[in-house]
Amino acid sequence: MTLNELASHVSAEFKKIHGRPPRWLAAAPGRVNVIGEHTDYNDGFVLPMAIERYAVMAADGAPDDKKLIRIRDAAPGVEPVTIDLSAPIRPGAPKWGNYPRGVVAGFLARGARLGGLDVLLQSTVPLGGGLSSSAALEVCAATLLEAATGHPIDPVEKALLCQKAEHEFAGMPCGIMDQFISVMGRENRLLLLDCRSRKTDLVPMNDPSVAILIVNTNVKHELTGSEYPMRRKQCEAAAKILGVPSLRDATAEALERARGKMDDVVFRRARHVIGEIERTVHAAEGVRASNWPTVGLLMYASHRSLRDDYEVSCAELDAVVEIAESIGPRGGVFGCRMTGGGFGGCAVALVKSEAAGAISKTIAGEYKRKTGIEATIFNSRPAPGARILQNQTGRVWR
C-alpha cells in the first residue's frame, strides 16, 4: 500500500472500531541503512534512507475522559496496550507496548499534560527485518503526540526522546541512526549522519538509473539477547586500550600497533568499526558523484567485515550477498550487503533500475533453492520522514 492508501485504511478501521472518525493521523517510516553498520554507537558515520514502508497511527481523544491511552494494533491477534497516565509509567506487558510507553513518558517528562486517547496502529515495516520497525513505532507515537498536544518539538530532540524510550523502556542500547532517519528523512536523499556531532548532510540520490533493492531473508535467529550489548562493550574496551574517547578517533594504523594488547575478538570488532566509518564517508562521496561501481564495492567490503570481523551475519544473509555478487555488474548488481543489526533480517542491494525485476526474480529463485525459504523483495526510493497526515482541532491537552 502507498502511504495514502495505508492512512485511508487505518482511518476507516478506526471509525469501524470506535464509531467515530479519528481526529489525528500520523506516520513515520522505517529505514534501510545503505552502509555504516554498528558505527552509530561508536560516534561514527551512517548512511541510511527512509523507506516507503510506514507505521501509521489514527487517534481521537477518549470519550470517557479517563486518563488512559489505549493502543490497538490492526494486525489480528496482537494484544492491545493501555497506558495509565494517572500512575508512573513503567515497562510492562505486552512488550511491544514499551516503545510507545517510553515515548509517552518522555512527553510527560517535558511537561506535557496528556489526556486519554484511543489509538489504532498499523505498520507495513517488516518486523524483525532490520528495517527499524521499532523506531518507526516510536517516532510515529511521538508525531501523534505532537499533533494531539499542539506542541511540536525540535526534530533532534524528538529523535533523542525516541532513542531514550528504546534505551529505558525496551532495554535496547541503540545508537541514534534509526530515530534520526525516521524523523528527518527526505525524498530522494540519503542521510549522512555524524553520530557524534549529530550533524546531518542530505546526500542527493536523484539518478533514476539506479534503485535500492531490499531483500528480507524472512529469518531471525533466536539469540541470547546479549550479542548487541556485548559488541558495544568490546568496542568500548578497544577504545580504552587505544586511549581514545571512542573508535571514531582511532585509526587502522593505531589499531594494528596495539594488536598485541587486546584480545583477538576485541581487535576484530574494532577493525570492523574503524574500517566501516571510512567506508561510509567514501560511499557518501560516491553517491553524490553517482559513482555506483565504487559504492557497490564498498557495500561488499562492508558485508565481508560484518561477516568475518563483527560476526553478525548468518548463512541466509551470506547467501543473498553471494547470489547478488554472482549476478554482478553485467546483470545489473553493483553491490550488496546485510543491513541492520544482523543475525537475519534484510540485505540491501544497489542495482540498475531497468534490471531490478529480473534481479529480484533471480535472487528469489536462487535463495529458495539454497535455503528452502521464500524471500520478500521490494524496492524503494528514499522517502520522506515522519509527518502529521491529519490534524483537526481539539487538542488533548489538559
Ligand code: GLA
The other form holds:
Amino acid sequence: MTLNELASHVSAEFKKIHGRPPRWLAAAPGRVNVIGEHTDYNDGFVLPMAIERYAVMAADGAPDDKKLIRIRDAAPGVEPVTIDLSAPIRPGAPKWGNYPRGVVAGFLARGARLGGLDVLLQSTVPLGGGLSSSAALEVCAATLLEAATGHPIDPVEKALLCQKAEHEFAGMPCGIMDQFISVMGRENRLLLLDCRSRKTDLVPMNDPSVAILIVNTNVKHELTGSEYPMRRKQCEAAAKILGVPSLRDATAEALERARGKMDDVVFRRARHVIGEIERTVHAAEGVRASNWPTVGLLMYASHRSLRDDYEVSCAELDAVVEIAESIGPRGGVFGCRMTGGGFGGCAVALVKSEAAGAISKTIAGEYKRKTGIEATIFNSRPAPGARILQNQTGRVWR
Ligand code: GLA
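For comparison with the form predicted alone, kindly provide the form predicted together with the ligand.
Let us now look at the entire complex, which starts with that chain.
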C-alpha cells in the first residue's frame, strides 16, 4: 500500500466511524538501519533510512467538551487508548498507548494547550520487527499534535521529545537513531547521524542498480527487555575502564592494551562498538562512491560482530545471513546483516535490483526449509520522513 492509499483509507475509515471527515492527517515512517548497530547510545555513527511503511493518524477535535484524546487502531481487536488531559499523564493500559501518552506528556511539558481529539491510527510498519514501529507511532503522534496546535517543533527537539516518551513511558532506554530517522528521513537518501553532535549528513542512495531487501524472520525472542539495558551498562563499564567519556572516544589499540583489566564479555562488547563505528563511517563513504561490494562486506562484518561479540543475533537471523552469503555476489547479493536491536526481527540485504525477485524467492524457500518459518520479504527505497498530510485550519488550542 502506498502512503497515499493508506492515508485515503484511514481518512475514509475515520469518516465511517465519526460521521465527519478528519481535519488532520499525519504520517511517520519506520526505518531500516543499513549499518551502525548499537552505536547510537555510545555516541557513535548510524546509517539508517526511512522505509515506505508508515504509521498514519487521522484526527479531528472531539465534539464534546471532555478533555479526552481517544485513539483507535484501525486493525481489528486492538484495545483503544484514552488519554485524559485533565489529570497528570502516566503510563498505563493498554501498553501501546504509552507511546502516544508519552508524546502528549512531552507536548504539555513544553506548554502546549491541548483539547480533546478523536484519532484513528493505522500502521503498516510490522510490529516488533526491529523496524521502529514504536518510533513511527511516537513521531506520528508528535506530527499530528504539531498540526493540531499549529506549532511546528524543531526537528531535533521533536525527535528528542519522542525518545523521552519511549524512555519514560515505555521503559525502553533506547538511543536516538529511530526517532531521528523517522523525523528526518529523505527520499533516496541514507542518514549518516553523528549521535554525539547530532549532526546529520544525507548520503545519496539513488543508484537504480541496487535495492534494499528487508527480510522479516517473523520471530521475536523475549530477551530484548533485559538484554538491551544490560548492553548499555556493559558499554559504560568498558568506557570507564578505558578512562573515556564513551566508546566513541576509544580506539581498538587502547582496548587491546586494556584487555587484562576487563572481563571478556565487556571486552567483546566494546570491540563490537569500536569496530562498528569505524565500519559505519566507511560504509557511508562506500555508498557515496556507489562501491556496493565494499558496503556489502562491511554489512557481513557487522553481522559477525553482532553475533559473536555483541551477542544480539539469533539462529533465525543467522540463517538469513548465511543464505544471503551463499547466494553471494554472483547471484546478486552484496551484503546482509541483522538490523535493529536484535534477538529476532529483520535482516537487511543489499542486492542487485535485477536479481531482487529471484533472491527473495531463494531466501524465503531456504529459510522455510531451515527453520520451518515463513519469512516476510519486501523492498524499500529510502523514504521521506514524517509529515503532515492534511492540515485544515480549524480549532487551534495553543
Ligand atoms: C533499538 C534502539 C535504537 C538502537 C538500536 C540498536 O532499535 O531503539 O536506539 O540502539 O536498537 O542499534
